[in-house]
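In the form predicted alone, a lone chain appears below as structure tokens.
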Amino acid sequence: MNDSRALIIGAGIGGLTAALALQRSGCRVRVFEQAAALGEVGAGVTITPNACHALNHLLGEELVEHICHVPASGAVKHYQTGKTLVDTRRGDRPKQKYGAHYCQAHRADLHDALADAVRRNDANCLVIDRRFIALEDSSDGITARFADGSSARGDYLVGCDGIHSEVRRALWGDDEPRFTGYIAWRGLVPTAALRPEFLVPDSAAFAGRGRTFTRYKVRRGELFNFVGFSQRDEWAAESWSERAHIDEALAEFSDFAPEVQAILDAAPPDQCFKWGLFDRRPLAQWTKGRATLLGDAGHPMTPFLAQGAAMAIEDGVVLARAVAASADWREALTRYEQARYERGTFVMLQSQVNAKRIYARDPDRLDRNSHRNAEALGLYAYNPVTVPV
């Protein structure tokens, strides 16, 4: 399977990982992006040992060390009063216990390099601007269609085309994305603008009544990323993202301690988005025929165990690991869904358990003990560069 040709759909942080190690694993990869433009929104991912052990292994730890803001420290504090409610102990302590960092980036920087690395491999690998429509399974091979009219043929194709995923429509028929109820405030605040009490520790989650707001420290440092949750009814937008003012930001949090207060008004006014946040129902299964699903195609993840990128980060290295180790396709992708397959599923229910839980927690009896995390789930002690295939 060393020589073998995969098409890939979508060039997110998914698809460019599962590209990038099977160029590694010697595969001949060709990747088609729906957008005009290559690129990342602006915003931050958290990226945990288990994920981080990958690109470890993909980028080296130079390169990662360089891209990723590893916290000093964390801490979960009391929405009004700012109070530390929970300790959450970060610096080299993941990487003592797991072998690997917690760490945070900049979407669009962990991208670049992603995608950079692909290119150095092949020039040709990314192609953009090509609308995934349908695809044609035989026995000799696997064709993507496009909406310009244009093919590519390959062994094999993995829907790495997030949770709106045209590849899953495709193999398993319509099944609409279902709004969660929560909707998400995003946005990017320069360190360089907030005072120095109000930059530490490095991560914080505010604990609210029915509301989080979370910020942290991307690009070595220079900028702070905040996430604000809140509870809605509907979704009333088209699209599951939209720009928002920051006011808008500001009335839902304006209850909220002056730290959230301080980064919400030194946030660019017109540099705010709004996420509506979507789930689906588990699949059965991901493959049919010579075709897949990775990331959120596959397992969609709502953000409340940080593990939205994480899983897609782990999916693309046992791909390419289930590949090399194959004598076929059939055997490829039965390999990888039997490594992944289980452990998604249960990352993604648990995530959309962990919201009912956060919503529904008191902030004045928030402890340790009542505090969930993935670390908590023994997520962080999975390694997708060793785990068995």
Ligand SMILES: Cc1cc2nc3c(=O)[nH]c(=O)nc-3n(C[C@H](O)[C@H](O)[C@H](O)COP(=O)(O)OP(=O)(O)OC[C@H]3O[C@@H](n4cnc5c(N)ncnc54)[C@H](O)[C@@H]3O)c2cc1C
Second form
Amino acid sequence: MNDSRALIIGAGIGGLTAALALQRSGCRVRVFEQAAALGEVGAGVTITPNACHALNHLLGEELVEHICHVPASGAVKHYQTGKTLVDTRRGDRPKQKYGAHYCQAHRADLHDALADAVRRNDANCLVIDRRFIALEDSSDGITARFADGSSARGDYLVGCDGIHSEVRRALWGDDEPRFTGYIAWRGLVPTAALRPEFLVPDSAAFAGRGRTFTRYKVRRGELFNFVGFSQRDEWAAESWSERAHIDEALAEFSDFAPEVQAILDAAPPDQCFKWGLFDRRPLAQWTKGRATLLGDAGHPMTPFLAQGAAMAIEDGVVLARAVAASADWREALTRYEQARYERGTFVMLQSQVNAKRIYARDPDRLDRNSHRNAEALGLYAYNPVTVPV
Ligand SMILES: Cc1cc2nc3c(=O)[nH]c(=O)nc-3n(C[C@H](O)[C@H](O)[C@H](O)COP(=O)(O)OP(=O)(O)OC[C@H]3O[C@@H](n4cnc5c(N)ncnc54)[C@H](O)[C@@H]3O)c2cc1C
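Since the one above is the form predicted alone, can you give the form predicted in complex with this ligand too?
Up next: the whole complex, starting with the chain shown before.
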């Protein structure tokens, strides 16, 4: 399978990881992205050890440590008083325990590093301005059709086109994403704009009633990423994300600790984005014929375990290993799905469960015993580079 032709739909973190991993296995890869330019949103992403293994494998530890900030420590704090309710030692501890860092990155930095590595392997691999609309599966190959009338042919196709996946629709029919009742404001603040006492610990989540606010350092500590979650009955905007004025977030979190106010005050007013959070029911399977799904296209992940990008990254590495180990596309896609379906679906469902738990809890009673995160579920102990495939 090492000279197989892979068609990848979507150049998000999942699509680019899969492309790079498949290239490393010797495959000929084309990635088709609907956007007119490659890029990622101005926001942060947490990379837990399970995903960090994959990035170390694909990009090298030196580059990963350059892109990602390793927080020395983290805390869950009371939303109003700022008092530490749970503290988490980070630094080298996750690396010693799991073999790879717990770290945080600007999404654009990670996306750029993956795209650069893919292009270095093949300057023509990434094709922009190509919106996938349909596929045709036949005995000797699969054809992807695009909105501009063009098409591409390969041995197998991987839908990495996110929660609103057209590949998923083409394979499994209509199944509209459901609004979860949660919305998020995200933005970035220059660290230099904040008072030093607001910078510790490196990473913190403020737990309130029905609302949370998380902030952590990215880009070698130069920027603070923030994300504030709240609840709404409906999401009226046409798109699932939109530009928001920072005053909206300030009003929403006006009763939060001074540190939260300071971060929002320092945010560039026109650089705040608001997201409606959607999910879906799990699919019974991802693969049909020569096409499969990867990342949010197969298991759209709410952010309440910070594992969506991590699962897409894991998928990409395991897919390439399945391809490298198989005699034909059918065996490769079967091996991939067998290795990934249970974990992807479990994490997707646990993320939904965790949202209910987080927003039902009383911050005045929160402590280490009642706090649960992805580590408590054992998710960090997985290594996609070595797991049996
Ligand atoms: C507020 C928030 C915070 C989050 N925080 C974290 C976190 O800390 N850690 C974490 O691991 N995860 C986090 N996540 C989840 C994570 O962002 C997603 O799970 C992850 O980005 C999924 O990656 P993906 O590549 O599968 O999909 P996407 O990132 O959605 O990429 C899909 C790509 O496909 C393209 N595309 C779509 N349709 C087509 C088409 N028809 N033709 C061609 N191209 C197409 C899109 O333009 C896009 O480039 C968060 C999510 C949100 C909303």
